[in-house]
Structures are given as C-alpha cells and as structure tokens.
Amino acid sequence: MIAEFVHLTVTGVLVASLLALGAVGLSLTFGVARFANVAHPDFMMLGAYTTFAFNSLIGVPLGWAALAGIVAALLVGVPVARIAYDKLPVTGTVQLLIISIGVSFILRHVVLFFFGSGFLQFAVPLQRPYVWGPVRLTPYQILTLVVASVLVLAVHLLLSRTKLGRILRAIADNPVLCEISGADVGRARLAMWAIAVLLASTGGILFGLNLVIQPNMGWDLVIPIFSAAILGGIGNPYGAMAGALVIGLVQEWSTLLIPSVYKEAVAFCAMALCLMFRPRGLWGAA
Amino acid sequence: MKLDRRQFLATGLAGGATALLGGGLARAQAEALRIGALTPLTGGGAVYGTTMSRTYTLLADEINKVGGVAGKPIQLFTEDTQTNPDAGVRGARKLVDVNRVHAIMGTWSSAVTLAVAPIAVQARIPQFCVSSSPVISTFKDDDFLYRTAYSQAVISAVYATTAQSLGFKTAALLILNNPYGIGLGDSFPDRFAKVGGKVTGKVIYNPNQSSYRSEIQQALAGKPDVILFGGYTPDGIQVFKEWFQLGLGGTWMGPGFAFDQKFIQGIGAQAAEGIVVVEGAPNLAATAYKNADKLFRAAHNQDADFFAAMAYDHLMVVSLSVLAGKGDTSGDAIKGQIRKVSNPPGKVVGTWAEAAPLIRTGEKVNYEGASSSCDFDENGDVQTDFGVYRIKSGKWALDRVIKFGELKTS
C-alpha cells in the first residue's frame, strides 16, 4: 500500500511537472494579455514537431535537436501570438479567445499538412528505470523533473527579481498605469510571448520524450493545463505551479479508491470543489 | 441476356446506332465481370487494403489468363474507402453507378463495411468483407453481405484458448475505454474461467491521457500470468512505452490489430519481445492458400498473410459463382451460387485450374479457401482458425494454430 501510494505520487509530480510547464505560461499571458490563449497547448505540440525534424528527420542529437526545436518554435510561436494577439484591430477577451481557437486549428493543420496525423517519436532509445524501492524513474523521467523545476524557478526568479519581471507584474495589476509611467508594454509583451512559447516547446518535447508526439496532443491538454491554471489562480504563474501538482497528484492517488478511469473526472471534482471555496483560485489574490 | 428499358437506353446512348442495330448481342457476350474492389489504400488499414487490392490484381491476371470467367474477362475497379466510412460510400456509389459492378469486395474495418452495405444490398449485389463487429452477422443484408474474417463474438474464446494452451492459468485486462474493449472485459471472463482461468483484474484506460503508469501497475498488481490488452496501436505504443520504462516485467497477449509492424516500430523490437500475438490464421494446407502464396511471392517477394487469403477467397468465390450460373453476373444468381460453390458436399478444390474444368461439367465442388474452408453459414460467417504468434525479433513468428472447433463458444 505504501509501496503503490509511493509510486502514484512519482507519477502524479511526473504529470504535474508536464502540466506545470504548459500553465505557467498560460497563466503568465492570461495576467499580462488578460485573455484565455486557447493556442496555447499548441505551442508544446509546435515544440515537439520542430524537434522532431531536427531529430528524427535531419538527424541531430536530441539534445541539440531540442534548442533548434525551441528556437524554431519561437521563431514560429512569437510572431504568430504578436500578429494574431497584439497586432490585429481587436480588443476584448471574447474575441481574442476565438481567435487564439482560431490560431489553435491553424497550428494544428499546418502541422498535419507537413507531418501527417500518426504517431511519432523522437530518435532515442527506450531505457531502462533505476530502481529505488517503489520509486522506478527513467534518466529522461529524471530530466523532465529537473527541466521542468530549474525552468519554473527561473521564471520565478525572473518576475520577482528582475526590471522586466517588474514590469510584466505591473501591466498584470493596471495596464494603463504602467504604460502612464513609461513602461515599454510592446517590448514587455513580446518577452512574456517568447516565455511562454519557450516554456510551452520545452513542455512538449519533455512530454513527446516520455510518451508520442501527434497533433492532437496539444488540443488533448488544452483541459488539464486550464484546470491547473485555473485552480492556481489563473494569472498567476506561482499558482499555475501549485495547481499542476493538485490535479497531477489528486488524479493518481485516486486510483487508489476509484477505477482509474475516472482519475481525470476526479481532479475536475477536486478542482471544482477548491474553487468552492477559494473561487480565486489557491495563490489568486482575494 | 434480358435487357431492360434502363440498360436499353443506356446501351443505346452508349453504342449509338451500331449498338441498336445488332451489336447488343455481341457487347453482352463480351461484357466483363465487373469487380468493385472497395479497401482502404490510404489511412488506418492502408497496409491490409494494399495487400488485398494487389491479390485481386493478381488472381484477376490469373483467371483472365486462361479465358476468364464462362468466356467473360474479370475487370477490376479500385477504389479507396481512405479507412473512412464517408469515402468509403462515395466510393461504393460510384463502383455501383457509373462502373456497375457485380460485386464489391475488400471493406475493412466495420463502420465502413456497415456504411457501404446498404448500397450493396440495394443495388442487390453481393458484398464480401473483412471486418469483427458481430453486428455484421445479424445485419439485414438479404444474404448480400458476407465476411471471410472472424466476429469478434468468439475472439474472447479465443483469447482464453490460447492463454490456456500456453499454460497461463491468470490473466489481468488492460482495455481501453470503448465499446470494443468494455465488449471484450465483460465476455473473457467467463470464457477464461470455462477453460479453468482466474481473471486477477482488470483495469479501463482513456486514450490520449499524460500518463498511464498507474493503470499498467494496477494491471499487474496480481502478478498475472498474462496480460491481455484490449486496445489499438496508436495508445499501445504509448501505454508499452511507458510499461517498458517501468521495468516491471509480464506477458502480454493481444490482437493482431494492435501489434501491426507499426506497433513494433514504434516502441522497439526489445520492448515487443514475446507479446503473444493472436490473429486469424490462413488455412496453410489448402491449395487455394499454397496458390495464393505463389501468387504473392512471384509477384511481391512476400508470404501472402491472412489478408491476401481473404482476399483470394472473396474473387474465387464470386468467380467460380458466375461459373456455375453459367456465366449471369447479376447479383441474385451469384448470391444463389456462393454457398453451393464454396459449401459441402462436393469435391473439394482451391484453385481456378481445379475447378473450373470440374464445373463446366456440371460436376459440384466445395471451395476450400486459402483463409479458412470459406464454407458460410446462414449470416455470410465463415469459421476461420486462428494463429498464435509470439514476436521475435521485431517479428510474429508462428507458435500455433487454434483450429475453430477447439474453442469453447457457448
């Protein structure tokens, strides 16, 4: 029981660590752009596929294939949030939500136009778990858990200690006032987008790593990273971290109760049931 | 032959005044058995579609060869149902309207069998496929549709034979959640417990999910003897992915389907390293199969698998139908044919070269085919054996075969 408690909890961190990537920037853009940038998630699968060419198309080591990846997914990502979010003559939320659906299936099909709907995967063998006790982690499960923590702190690190993480806290609280007094809201816009899209690529190619990359993988975690960053308090990052670990934890540990098919309907419940009485979320401001 | 005012006006607009004048007589002796050979060439079952449509290909240049059938060539015309029941339609449509074919042949995967077999049964021709659900069975065809694969209704008989001749004595399940793998959780059960088995669990998976460690823990918590997965190529390389990088060891067993060579590309011939493999065997000793395999290798450098068997069957069937109608292609004297071609009593052949001079005079046969005895029951069902593979290398490789009448179905 404690053996099988101690697994589901490396595996739920494992989950949380994946989806922590992806709402972490989510939440980032939600409180600077203030609008739900549905495309989001593609941004991870975006990362993926740019890897995979590298990769398994042109043959560079994964390691390299993955800063080309990332690179190329913000040479692709950033412009394209910066022309449909920034750019076009539209303001309100609702409108900017359908069009970043928009952006979402354009991704998408582009996508499938170049590299087909089937499964794929890097050019990296299976390997072979080290075993401590019930703990049973492969190196790349390792890297995930590291990647995804040095990449969290780094952004927090960044908001809270550096000029342009001040500015990007101060267009979340008041736009308008932070514009007033001289910030550079275009040039802070345009960092929070590559941080986003940075995070996001770096997400999907963790997740393409531990499991397969497919269009459609960005579209299926479009519900859990809104769960995570919406449990958090969504425009907050530190909430977004918090929330991944609630759903990626609560999600494995019942199974210990519920037939795991369920798992995924009771991290919603476990969410609902916090915003019950936290309706801004666990770090949302009251 | 009779024609009526449609095909009159129709020949009419066709030929012109030499058609009127006489020619009829001569273009119905020369008309073609017209074949619609409807697989799926692109998209989920483009590697069985492949297969099946160069077999007919391939018996099709066999059979023209030496006159065709009753003195009529067999003309084939292709179509890609694209594994989607939409295309699938479209192209039935045109096989029937604009090419009216005498038969359709080759549908695979059951929405599009079930799609396309309305326009069969209107257009009153036969149709043969290669598809499980067991709705097929009971389906109202007016005995139009028939299928040369197994129904999935015994595939958990089959399952539980297997394990059992493999002296499993546990199972665990690992399905996915659809009707398919529910179907197959509610019914091996008790068909594993007839041959002495005890199920330890059983574990329902959603596609698509960031992780299924915990599901394939839950799966072998009961240290099974066997596991046996419920589910499609696309999650199995996910779920074997993540079973293998967990080092926990097991035996795995499942279908064919799942464990396609796409399958063992995708998580490595290490990792697929004795998955017990279960899918419906050819019937190896026929000379319909030894033929059909001669076939394939001349012409692909490749065993003709079950899928090239079928496909054998289905234009022999229908070929040697039109024989015995004494050269009517309509879709009623072929379908009051195939069962006393291809059914006991009578003497028992599997290549044109043996039937057909049996038949011209007059002599009855039973077709023994190269996938099974292609011998129909009331619903169009054949009792097909069934072969157990274990991959090696990267390949199935044989272990045994599990004839129909082995397995404990009722």
Second form
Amino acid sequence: MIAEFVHLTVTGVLVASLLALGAVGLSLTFGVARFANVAHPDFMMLGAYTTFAFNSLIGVPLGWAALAGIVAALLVGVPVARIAYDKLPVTGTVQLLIISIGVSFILRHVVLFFFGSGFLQFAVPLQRPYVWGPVRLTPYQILTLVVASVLVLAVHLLLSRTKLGRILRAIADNPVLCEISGADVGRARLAMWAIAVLLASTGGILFGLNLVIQPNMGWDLVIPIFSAAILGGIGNPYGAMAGALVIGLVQEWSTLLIPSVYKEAVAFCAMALCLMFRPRGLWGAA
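The form predicted alone is what I need now, so please give it after the form predicted in complex with its partner chain.
If you are looking for partners or other molecules, they are not here, because only the chain is given.
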C-alpha cells in the first residue's frame, strides 16, 4: 500500500508538471486578456501534432522536431490568437469566450482533416525505466520533469525580474492605468500570447512523448487545466503552478479508492469545491 502510494505520488507530480505548463499559460492569458480561453489546451494539441509531423512524417530527430514544432505552433497559434481575440471588434468576455470555443473547434478539425482521428505516437525508441524501490521513471518522464521545472522557473524570472514581466503584472492589475502610463500594451499582449502558446505547445510535446496524441487531447485536458488554474486563483500564474500540483496528486491518489476513468470527475469536484468555499482560489484573495 505504501509502495503504491509513493508510486502514485511520483506519477501525480509528473502529471502536475504537464498540467502546470497549460495552467500557467491559461492564468497568464486570463490575467492580461480578461477572459477564459477555452482553446488554450488545443494549443497543446497543436504543438504535439506539429512535432509529430516533423518527427514521424519527415523523419527529423525528436529534439530538432520539437524545436521546429514549437516554432510552427507559434507561427500558427500567435496570429490566430491575435486575430481572434485582439483584432476582432469584440470586447465582452462572453463574446470572447464563444470565439475561443470556435477557435478550439477550428484547430481540432484542421488536425482531424490532415492527420485523422486515430492515436499517434512519436518515432522514438522505447526506454527502460530507472527503478528506485517503488518509483519507476523512464528517461522521457525525467526529461518531462526537468523541462517543465525549467520553464516554470523561467516564467517566474520573467514575471519578477524583467520589464516585460512588470508590464504584464501591471496590465493584469489595472490595464487602463497601465496604458495611460505609457506602457506598450499591444506589444505586451503579443508577448503574452507567444509565452502562452510556447508553454502550451511544449506541454503538448511532453504529453505526446509520454503517452499518445489524438485530436481531442486538448478537449480532454480542458477540465484538469481549468481546475488547476481556478484552484490556484484564476489569473495568478504562481497559484496555477500550485493548483496543478494539487490536481495532479489528487487525481492519482483517487485511484486508490475509485477507478482511474473517474480522474476528470475528481478534478471537476476539486474545482467545484474550491468555487463553493474559496471562489477566488486557494491562493487568491479571500
């Protein structure tokens, strides 16, 4: 029982590292753009499929394919986000939410058209796991933990140590005052979309490296990612990191008591309980 709990804890941390890359970008988007971008998890799907195209279809080694896939995802995702959310004459949060649902459907069906609906895998060799007692981790899982940790640290340094980070935090706090003070809000929003797509596409690549990819993977990740972001206080990137850890652990620990097919329901229940008792999130203001 203890060995299984330790194994599930390590697996939960691994899941949390993937969710954190999506949840941090989602919270950053919400804080700056002021709406819930339902299409955000589909940027993860986009990164996974662009990498698959370079790796499995063209034959590029995974490392270079991942870099090319991230660049391709940025070249597609950032203009889509800018046109759909920044350039259209729409400002209401409800209208932007509906537009994001449309963007999600478009991205998903474009992938369905070109790649089909089947499950796909990257062209990488199988790896033997390293075993430390009850803990079993493959080199790909270790790489996932390292890359996710580096990116989360990079986001922290960006927000806390750079001029762009201060502008993004100022926009999230008071966009009107920030614009009046002379900050280039348009350029900051462009950078925000680039950061969000970069994090999401990298998360999608790491997801595909450890599991399989399919066109609905973005939709399947909506509840866990939104749960992590809401649990941490939507609009708070630091809270999203902690929220992802909570959701990842709770989902895996729940399999000790209930079948694993109910993991998404567990994430939804955690989000619902948070909204009932802490509407601003566990790490939001009371």
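Residue numbers count along the first chain shown, from 1. C-alpha atoms forming the largest set that superposes within 1.5 Å between two forms make up the rigid core. Note that the structure is a prediction, hence the values are computed from the model and not measured.
V15 shows a C-alpha shift below 2 Å between the two forms [criterion: core-superposed Cα displacement of 2 Å].
For P61, a C-alpha deviation below 2 angstroms is recorded between the two forms after rigid-core alignment. I223 shows a C-alpha shift below 2 Å between the two forms [criterion: core-superposed Cα displacement of 2 Å].
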